[in-house]
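Just the one chain here, laid out as structure tokens, in the form predicted on its own.
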Amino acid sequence: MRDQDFDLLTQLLKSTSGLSLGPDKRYLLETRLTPLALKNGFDGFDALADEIRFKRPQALIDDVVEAMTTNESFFFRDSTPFDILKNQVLPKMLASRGGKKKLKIWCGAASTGQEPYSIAMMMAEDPARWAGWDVQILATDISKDALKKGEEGSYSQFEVQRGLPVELMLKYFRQEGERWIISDDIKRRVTFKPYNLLDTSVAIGKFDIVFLRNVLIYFDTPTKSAVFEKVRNVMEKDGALFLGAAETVLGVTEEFRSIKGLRGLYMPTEYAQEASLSFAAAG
């Protein structure tokens, strides 16, 4: 790979989805990329990049960003963030929102939509005390291929062994041929929409709970740090941010603070301090 083309590619990344990739990763964008352009008729990987940096087709740079992306997910995963969703967010959302009874739920990189299903199913779970209230999951991500196979709802054997437990894939699934196909109740719960979250220019509402896991991490301090920014405009004052185990705000932004105890959860800064003696006296 030459290296004028490394750096085109991974500039290119960076400004279109926030990917940042260090010389390391050299060999990713080669293996990733040169079966993209063998399938769009080129030599090899230099000529692909030749025609972005000539072109810039819009079109191959979509193909490119869409290769580039990680679409790793799998339901409940990592059971700690749907554990404190259930048992401690949840239940100060149902007080504090009781009056309106509406509830707003972002994932913001939902992938193949593994986790906004989780989500449907958890509050599925508890119909009783859900009765009446008008909530919204909304799932978005960059890739539109990932998007697609979310809302088709359509998952192999293996994907939903990872992290469903059984009961839930016998309830909530049914069998077609190899395939799991997801209860029509559960899909139309959870509404798919593609979204860049470097986007400042679209507008997706106000949210009460916001999922945004394991996606930070590809990203560069600078740009977690926009990122940050953007989320707190669209959560309420006392919304709850949950990030990945491996992601922290520490040295990246002041507009969220953990919350002591509950791994994974964030809020608000000027609501954090509040919220952490609230879930400490509540047990």
Contents of the next structure:
Amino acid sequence: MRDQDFDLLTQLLKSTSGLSLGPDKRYLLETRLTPLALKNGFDGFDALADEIRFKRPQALIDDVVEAMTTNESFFFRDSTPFDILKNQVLPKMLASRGGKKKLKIWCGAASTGQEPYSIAMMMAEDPARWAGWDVQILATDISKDALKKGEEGSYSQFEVQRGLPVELMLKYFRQEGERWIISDDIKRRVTFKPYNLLDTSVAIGKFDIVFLRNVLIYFDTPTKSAVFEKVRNVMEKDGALFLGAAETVLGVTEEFRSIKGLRGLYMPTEYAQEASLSFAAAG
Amino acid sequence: MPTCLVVDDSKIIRKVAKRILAELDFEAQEAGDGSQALASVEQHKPDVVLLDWNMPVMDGLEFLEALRRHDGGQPTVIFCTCNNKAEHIRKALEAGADDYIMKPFDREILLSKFEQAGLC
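Having seen the form predicted on its own, the form predicted in complex with the partner chain:
Next comes the full complex, this chain leading.
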């Protein structure tokens, strides 16, 4: 790969999506963009870079961002956050929001929908507890293709085997040929919407629980810090934030603190100490 | 190190499964039919069994029935199939399987199933 192409594409990705790629990620650019180049009728990676350099075609730029920001996802990815959600966070929310019976959840890097659907299935498994509640799950991602797939709720055999307990697969999916389609009951619990985490101009509401897992790892520190600030602004003061296993707030933001003993769970700083104590008392 | 018993009448499938199991740090035992598998369960007390359905001598269903009647410790049983029809999977679960996996084996899926079963 030519150095000027690497610079061009990394700058483009940084400015449009916040994705920060170091020199060690040259292979990632090449392996993800070469198929895109060939699909669009270019000879290869270099020709695609030239097209972007000289003509700046928006559709192609969108495709490049799409190809570089689409992450793999699977149902109940890393079981720990889902266990913490089920056993610690949701019981607290049931108690604290029992008056209004309203709960808003945001999956900020929802990709192809497995994470919001996992949450929806988890809650559907406990219908008595959530009877009469208005639970809204908003699933956003920068990738429109990924969201479209999520909205369709159609998954391959590979996707439904990975992480999804077989009982839930049989209960909440119907088989159509080689595809497994999520049930309408689960589908209607989730709203999909394209959204760029760096865009501060669009209001998305206020949330009790935010899942933002495995996306910050691709951002540099100032970008991470800006995203945290934004997330804090759309969260209730006693809200819960879930980050990926490789992500932390340490050295990045003062907005959130980790909750001791509950890996991956963070809460707004002003509430975190109280929350740590109440989780410790409950658990 | 957890132990996995691979029950399949195909030598090649057993070999592929054993290679993946070694990568996942599982000790592997093998059996060519249900009857051999029962003897192996008795001897090696595996944590998990990867079980083929159609086998000579004693098939997967007969093995599962005999295993679940057995008084000793019960391994997790993951039924392995080429038939992904929901009814087929449901039948295996009703017969006592804990989970299912499609053939050919995929390392990621096996790992995910073992994690769900609390084996790693």
